[in-house]
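In structure tokens, one chain follows: the form predicted on its own.
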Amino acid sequence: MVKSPGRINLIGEHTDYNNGFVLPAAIDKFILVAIQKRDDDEIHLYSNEFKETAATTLQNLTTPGKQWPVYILGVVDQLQKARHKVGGFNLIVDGDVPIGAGMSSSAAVECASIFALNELFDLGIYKMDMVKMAQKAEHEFARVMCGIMDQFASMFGKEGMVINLDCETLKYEYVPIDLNGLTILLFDSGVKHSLASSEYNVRRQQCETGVNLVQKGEPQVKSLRNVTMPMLEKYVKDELIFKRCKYVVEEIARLQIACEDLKNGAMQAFGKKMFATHEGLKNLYEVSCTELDVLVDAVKNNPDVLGARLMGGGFGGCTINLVKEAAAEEIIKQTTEKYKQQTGKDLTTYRVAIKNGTAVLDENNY
């Protein structure tokens, strides 16, 4: 049995596929897989969440009409392409990472599956290579052109730490986060986003368009990671493309200062940057929605809330809130009431802690 966590991202949203920086952490919500070998070439899967089975073979990795198996079979496909010897297996998947809430349940399934297969068949794959394969599984099987942050955070998470990950070089630094007297709350809008059918891939294309425009005058530029605001102002005249790129360039810079805030224990300053990120996601990148804005507006003038913003791809899912522990229950109560009043929807809340990444399940980490 293997467990792999969901993730939060404190700051640095939509920067990963632009070769920028992100600041994720693994959380205490997990996907669990139990796996055993078979003596044939068949793959038998069961999802406790959906109460569904799926069966296929190593030669034909398809389960028509079902979406959840793609995250497991996509990993098998990557292992086969890398010429790793995998046999038939039975696998049960379960867990408490909410689906569609922006905590990367799909990445947790991919990481748990590849880690379990690596153990079961003694493949000897390094963690970093497992992360890259899990990302490619999402690209090629789930058809979502995600960055590498979700899989990386799920695999490499460390208790009490956030990860400053350079998505261009995959170099990373663990940064301690002092949550003494603070807690992290996630407010789930109840709006289910599907990145594959949302504007996620459109935003990626818009960013690439911006890079192409800048490259005409600055051929050394490879991604928005290398772009400055003066470059954008000089080369990108399309208003929409400019807005998209402006958000990413500003967010990459904002994250670096935010890491210094954490190192200095300046949590108030860090929280202000979370609010600034939400404004950018709302007004420049335009991936927010009414429900997410209601949730951020509900807390932004509360002195017990240091920071809040939408988290994940956008168009639904959760807001992440950095709040004073002593006021958490009252904040939950007030926000739940405001949300119901303004949207007619019930609010689900999660309190999360920062934990370790993917691991074999034993009595020490159950």
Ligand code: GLA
Second form
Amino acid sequence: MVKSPGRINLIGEHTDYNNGFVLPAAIDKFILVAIQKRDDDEIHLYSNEFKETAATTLQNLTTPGKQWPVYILGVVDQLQKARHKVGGFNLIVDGDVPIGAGMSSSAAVECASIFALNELFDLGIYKMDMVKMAQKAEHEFARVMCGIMDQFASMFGKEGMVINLDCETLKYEYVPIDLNGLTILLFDSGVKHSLASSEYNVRRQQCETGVNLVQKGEPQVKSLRNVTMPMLEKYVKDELIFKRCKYVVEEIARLQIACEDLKNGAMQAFGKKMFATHEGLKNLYEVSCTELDVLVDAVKNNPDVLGARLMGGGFGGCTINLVKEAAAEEIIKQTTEKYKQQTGKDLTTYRVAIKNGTAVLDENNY
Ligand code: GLA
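Okay, that one was the form predicted on its own. Can I see the form predicted together with ligand GLA too?
Complete assembly follows, chain above in first position.
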């Protein structure tokens, strides 16, 4: 059995596929897979969440009409493409990472599956290579052109640490997060985001368009990571593309300072940057929705809330809130009421703790 966690991201949203930085951490919500070899070339899957089976073969790797198997079959496909010897297997998937809530359940399924296959068939693949294959599985089987953050955080998470990951070089640093007296709350809007059908891929293309425009005058530029505001002003005249790129350039810079805040224990300053990120995601990048805005507005003027913003790809899912522990219950109560009043919807709330990444499950880490 292998467990692989969901993730939060403190700041640095939509920066990973622009070669910027991210600040994620693995959480205490996991996907579990149990796996066993077969002596034929068949793959038999069971999802406890969907109470469904799916079966195919190593040669086929499709299960028409079902979405959940693609995250497992997608990594099998990557392993085969890299010429690793994978045999038939039975696999059960279960877990408590909420689906479509922005906690990266799909990345956790991919990481758990590839880790389990690596162990079972003794493939000897490095964790970083597994991360890259899991990301590619998402591109090619789930058709979401995601960055590397989610799979990376699920695989490399460390208890009590956030990861400052440079998505250009893939160098990373664990940064201890001093939550002394603070806690992280996730407010789930209940609006299911599906990145595949959302505008996620469109945003990625818009960023690429911006880079192409800048490159006309600044050929050394490879990604928005190397772009400055003066460059954008000079070369990007299309208003929409300008807005999208402005958000990313600002967010990459914001994360750098936020990271310093974190190291210095300046949590108030850090929280302010979370609010600023939300503004950018809402007005410039336009990946928020009414429900997420209601949730951020509900806590904005509360002195016990240091920061709040939508988390992950957007268009639904959760907000992440950095709040004073002593006030957490009251904040949950008030926000739940306001959310019901303003949207008619029930709010699901989670308190999350920062935990280790993907691992074989045994008595020691159950
Ligand atoms: C999703 C993607 C990530 C990242 C975030 C936005 O979670 O899978 O790669 O782009 O959205 O920061």
